[in-house]
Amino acid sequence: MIKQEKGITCENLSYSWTKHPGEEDYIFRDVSFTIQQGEFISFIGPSGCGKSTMLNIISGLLAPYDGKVIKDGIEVMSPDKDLGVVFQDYSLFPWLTVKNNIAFGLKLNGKSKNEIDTRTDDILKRVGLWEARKKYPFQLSGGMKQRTAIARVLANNSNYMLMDEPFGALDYQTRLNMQSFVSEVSAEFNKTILFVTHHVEEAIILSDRVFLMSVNQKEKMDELIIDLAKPIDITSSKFNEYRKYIINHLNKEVNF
């Protein structure tokens, strides 16, 4: 597989819970794919197929059993601030305000107070959190907590956002609002986004491509290119063709 200068290349990734040769219990094996810079990619599949594991390996939080991840021409060997992760549970510090949660990574990296204030204030305004900047996480709705978690990644200037079911705990209306917000973030900040979801319509609405994962994944993942004009009409025949294709894939997995 050719290593591109910008983007992510995964070469022959395998992961097994059992680390002893000859006793491997593979979640996925010899999986290879490439993500171009600026793409929005969703991973969808049944529980236990390795979606979150795949994201953790790409982010450098987890080492693969075999294979490698290459980001912008360099192999990922450990967590990298350019690979910002957004979790389902928000992972905010409850003792810090919204602004200080967003500023945390900048302080950790030794940025000056003036640089931190300038950067965080800009992000707060751009993502609609300025009025909530002095609030603590317990004072926020689920959507605002997740917006803060996303803003923290943006403040760190990560070029890649890895999002692990970030809207799974949100109610229907908040989820719709956050889908719009992430679409705006993708366009305005020109981020490459890798997005794990169980929600079929969400994957179609947000993505340039959808990777369909399987239990005991072997080699090439099924890939669906989403070719729909924005804003997407969810009543269109093409949207429902994509929806039917993904649902058929999931149904086959359930009956595996």
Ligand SMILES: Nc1ncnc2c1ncn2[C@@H]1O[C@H](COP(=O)(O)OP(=O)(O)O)[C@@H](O)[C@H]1O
The other form holds:
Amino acid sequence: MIKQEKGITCENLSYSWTKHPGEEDYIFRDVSFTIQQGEFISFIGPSGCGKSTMLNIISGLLAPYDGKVIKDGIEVMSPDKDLGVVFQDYSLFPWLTVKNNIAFGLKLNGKSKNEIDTRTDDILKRVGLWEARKKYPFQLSGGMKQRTAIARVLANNSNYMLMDEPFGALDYQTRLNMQSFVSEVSAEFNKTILFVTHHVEEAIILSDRVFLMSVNQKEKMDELIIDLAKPIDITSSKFNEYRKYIINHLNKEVNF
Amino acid sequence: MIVLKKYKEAIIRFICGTGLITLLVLAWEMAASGGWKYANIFPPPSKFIKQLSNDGFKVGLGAQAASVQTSIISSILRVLTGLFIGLISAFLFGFFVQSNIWLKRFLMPLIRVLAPVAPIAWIPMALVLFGIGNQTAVFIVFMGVFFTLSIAVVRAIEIIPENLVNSAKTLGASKFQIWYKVIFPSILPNVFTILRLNFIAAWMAVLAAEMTGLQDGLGAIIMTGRNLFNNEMILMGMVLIGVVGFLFDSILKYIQDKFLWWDKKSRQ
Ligand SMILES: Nc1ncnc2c1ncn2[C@@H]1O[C@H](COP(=O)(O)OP(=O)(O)O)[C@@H](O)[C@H]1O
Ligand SMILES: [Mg+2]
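Counterpart to the form predicted alone, namely the form predicted together with the named molecule:
Below, the chain from earlier opens the complete complex, with every other chain and molecule after it.
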């Protein structure tokens, strides 16, 4: 198989929390897929189906039971700053200001103070956090916290941004707000985004492709290509078809 | 008015705190002048406070006797040294133990057996090992705080949210950078709270050590008083111990509120 140069390829990924898994123990098994550079991919599925596990394997935080993740032609063996992660719980450093949270990654690499300042200030302005730069995380609203977490990855200049239910804890209005923010960010900064959600409309609005994960069917992920003209009209029949398709998939999964 | 509002709670606390103490002292004075039969054992402040201005007030006997100021400073330095060495060692020990599950399995039970042993129980051995002197006192304080602080450090590391460390990893932090840029600041407020509680234990421990025969220190005031059958001296010593301990704890609390606030705030 010829490996593409840019993008992420997952080959025969399997995962299980037990060391010697039986059939039943796999979270997913032998799953393969490819993500092109610049794509926006959503993973959707009922909770417990392994979305976070998948993302943690791709980011290098978790080693797969079997198979491999290849990024830009090189196998991912450990966390890599080119694969930035945004967590649902923000995971900001509470003792650092917004600005210093954003500069965290830059400061790890011994860059000059000047360089760090210029880059951080630029990011702060571009994501609308300039006014809040001196605040601490506890002084921020949920949306602002998540903005900071995203800016922290942007400052690091990661090509890939992995987001695990980033808006799960936000209220409806803020969520909409953040959706357009992420949309803008992905276009403006030209990021490849892997986005985990269980919010159907959100997945359709944001993505180029949606991967449908499932609890019962472990050996493959269904894939839905989203082909909608921007700006997206959520009342269009195409949008509705996508929605029905995903909801059908999710409904098959409901078991108590 | 704004300033007043900001300090309102502090002012109320100060008034309540000093108010009650003043009332108790007044009652004590009145009882003593009214012919209370234990007034000899519990001489009131108006009597024992004079001890301080008395030039002859020396801690200990003979040529080695020390002044009150020297005693206070000696006690504080001993506690500080012991606390400092204990804290640094506990951090190093905690980081060491957390680096490998087997270290933890072997070492933690030992630490947990040693932690409940009262620091004063180490005094007899310490006296043999180090003789009567500063080393003994510092050693006792160290023994009093090290084990508890070690347990606190290990526990604090265990409860760090996993994703905080994960986000540092994905931002490109090395193992060492994770230790000093994430784990250390994460646990600092937690460990400092335990340190503050432990300071009181350490303070009591150093006084116990001083009572065993060190020449100076606040604990030695009590022993000198006892040897001289001087109850005023004993009470003076007790008051000094309480007041100095209180001031010290206030400084620790100030440091905590001013510099180590993020634990409390981020939980809100
Ligand atoms: N640390 C863990 N140890 C054991 N099992 C886990 C652990 N984390 C998650 N799981 C299990 O793995 C499965 C997938 O979890 P996860 O990837 O978090 O799902 P999702 O993110 O889709 O909700 C679930 O059944 C969950 O119970
Ligand atoms: Mg999840």
